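Below sits a lone chain in structure tokens, taken as the form predicted alone.
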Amino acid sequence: MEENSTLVETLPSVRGFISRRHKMLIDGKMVDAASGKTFASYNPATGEVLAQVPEGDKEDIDRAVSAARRAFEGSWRKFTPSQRGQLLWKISELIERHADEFAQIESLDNGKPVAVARVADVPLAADLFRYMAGWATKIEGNTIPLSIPGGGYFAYTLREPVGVAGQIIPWNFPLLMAAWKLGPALAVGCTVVLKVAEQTPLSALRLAELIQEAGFPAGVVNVVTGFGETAGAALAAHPAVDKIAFTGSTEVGKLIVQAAAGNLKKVSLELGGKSPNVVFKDADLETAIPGAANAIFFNHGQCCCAGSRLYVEKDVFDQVVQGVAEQGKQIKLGPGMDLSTQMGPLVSTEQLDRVCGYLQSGRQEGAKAVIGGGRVGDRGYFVAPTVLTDVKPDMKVYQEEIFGPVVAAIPFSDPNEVEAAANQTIYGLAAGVWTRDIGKAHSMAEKLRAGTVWINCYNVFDAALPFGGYKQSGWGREMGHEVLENYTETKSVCVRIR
């Protein structure tokens, strides 16, 4: 890592925010936890704290699901849909109005580079509040014709809020996560308690107050900070939670389906992934090396739907990886705050561990290398984009998420064989195609067993566009007007007119 190049100036309203006592947004106003307790959220960049935020755990919990409780059943339901609508619409335009503090504080608490923050997470999370606040004045029922002898009756099915949302977010994209699950919640109606990732709370707390300011009714949103293990557990357990939403690691999504069941809150859960990312030799490789090194080297590797496993056929395998690996051995790395970094460090030092940890059983068990594979420098979080070979089915880095810039390179030769290798992983939450043939990237579409299939071309996102997984990726679909299904119940109502 090169050092000073060119450092983005913190902004003073960043510097403002950053070093003022964080306080958590409950019941309409910023408050303390009621412990009284603090921990830090550190720079990933340096490993240094950045600041102190309020260690909220059950008891803050109780009063943040008090206060959206009262306000589903009081002032949130007397706003119309248009006005919920006009209230989201605002906070779409707060987003862009503060575009480049939020890019810049997700920068210094995630570790992304600013430049990557300011054109993907800022505008993609304002726009999908923008395209929520479309939707709060189309949720609409149905009317429906019954076959009862003689008639007489009408009947017809409304679409209504499910009530107070627990939602719980990850780390990796912390502003555009909260925008995800905010966002289709509050424009059909219900109230939120938001539980923010403890790696990088401060976006979410910033976002808490153009909340405030947007004009949302007092417990209509709620912005916890803590850790998993006592504010997380204790919103997904909550017997005056009707919802759940969480976005994570499969493992602690199991755990939330279990928390979930005293009351059988409705769940839905964005999970983990392995995803498979096929390269056929009739492809256009000048487009298919950088999106394939895309698939897997954006926002560190540290994505549920990275192209984690990338099958080459044969007779262009080698021209493939070499190519991946010189697209990786070019990405510099350093602190997200300087504008030349195009990747940044992992999230934290448990991340770090992680990652090193499956690059030291894939070494063990004889996977090699072609660039990269450890830590780089002693400070900060950095690890080196990695291209492994001569990998295995029975390696834990081929079967397991890494969730790090870390690419396992398997070669083909029949493409039935790829369709049934790529589909053999517990997961199914994206997959990538390349390939000229139209009919063959069709069908191959429709064969992998994943929410998400691109073809010749790899994260691409949209409001509009539905995201989720099969399998143990989850359960239910984020964006688009799926996601609408999450927080919403169905009441058929029948009357009889003669």
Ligand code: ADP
Contents of the next structure:
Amino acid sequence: MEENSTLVETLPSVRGFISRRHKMLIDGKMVDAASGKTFASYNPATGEVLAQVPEGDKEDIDRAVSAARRAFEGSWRKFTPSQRGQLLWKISELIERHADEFAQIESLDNGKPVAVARVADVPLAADLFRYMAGWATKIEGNTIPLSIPGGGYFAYTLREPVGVAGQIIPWNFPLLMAAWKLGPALAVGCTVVLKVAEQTPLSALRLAELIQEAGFPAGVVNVVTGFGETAGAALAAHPAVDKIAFTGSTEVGKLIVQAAAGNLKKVSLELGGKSPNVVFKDADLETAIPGAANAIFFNHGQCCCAGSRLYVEKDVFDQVVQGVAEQGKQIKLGPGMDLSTQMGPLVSTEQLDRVCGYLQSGRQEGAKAVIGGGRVGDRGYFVAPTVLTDVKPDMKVYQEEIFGPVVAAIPFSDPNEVEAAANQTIYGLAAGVWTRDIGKAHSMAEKLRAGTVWINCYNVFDAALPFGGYKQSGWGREMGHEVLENYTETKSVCVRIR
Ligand code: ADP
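Having gone through the form predicted alone, I am curious about the other one (the form predicted together with the named molecule); can you provide its structure?
What follows is the whole complex; the chain from before opens it.
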């Protein structure tokens, strides 16, 4: 009993929601899949079935896209920017009102600690909607001075919604990724078909209900549950979808680009990473060590921006590696619904196999696990926080995205050369730099080929701060005002006035 005293009791509303016969949102109604099929979502802490959800496929995507098209041409057009903003603001309020509920749903479906979801995923999602609510009234064009001899023209630009947006999201931050996608698209006046990840469909289905409650007209937001190869692929290839926004693996991102080519829909991608985190010997190690641990262990390493290559200046390498290992050792693993849990299970059995496969390959290739190195227990999908040393650049654990709590620690001796090693990757999503030398910090920020550079911090997100990738980490940016580019077209209007 004593041991279980920190277990959170599932809220009656959450119990009621999870045990319900789930439906998805198409054309303003909660509906079954056209095929009538369902699939299971699992509780990763136990491996047991948590819920059955509709298995949407091509036919459901067709229905959703038609509804989104009708809404785009009809009801949604009639909403003023201010009214769109008010609806977005309302969603943020509804998320906040149901914050405890969302945190529990997220924890049960994804595995993450409920306490983390409550202070990170849920408030960040609410804040994203609130930030985007403000943009709805600020999608402005310009007046353009022309240089045509003799003059006589007046020219201006309009920024218009791109149309029906297809959006495909992953399972690592289910509610937050839904917010990142829906917020900007709705702010500018697009309509949306959102395909959520098959591993974690539940929080988006609860959000769909709140979207209904907020008062969006039918068809403006459609939420489809289903698999990537069927529902996702149908959405990416759909000829009546004007834009596809995808977050997930680089491998699938390339498939999305190919699928989108049919009607040349606009594409934005937020993909994988193998982010370098560089600790110089002049860093404040008291913050750099927990910072480096947080960079990789936050969300169990299931972050596209996880600081998975830890470069440490030689003189302090042992100290930093020991420190990060000590931090990792102290992390309490357990079910997400236990308040004392600091790291939950990985999301799925596939993910468990994938991460353990990398650990095995690292061992075979000669890497050494200072801590961790494998699965914990035989129930649920738990993997021990792992610090690898003796890692060589040609090893898979050095090159490839593991998407688990596994960091490769690499010493460097020449501070002028570390950026070359840090940039030696196909990815370019994020990077970290730890130093007290302000010149070195900014110089590194300039040299690192990454969409985000965190200096003396890591994993800091804000709705106003753009996020996205260089190189094979993506196209376009999420958040900030830059994301609005993903969902708008610029129209030039040229008027002869005399
Ligand atoms: P992960 O490897 O982290 O599961 P994926 O890139 O496989 O990430 O999945 C991210 C999202 O992409 C999920 O919603 C998934 O269903 C979807 N997806 C997977 N394969 C395809 C595909 N071929 N076409 C469209 N979407 C896909």
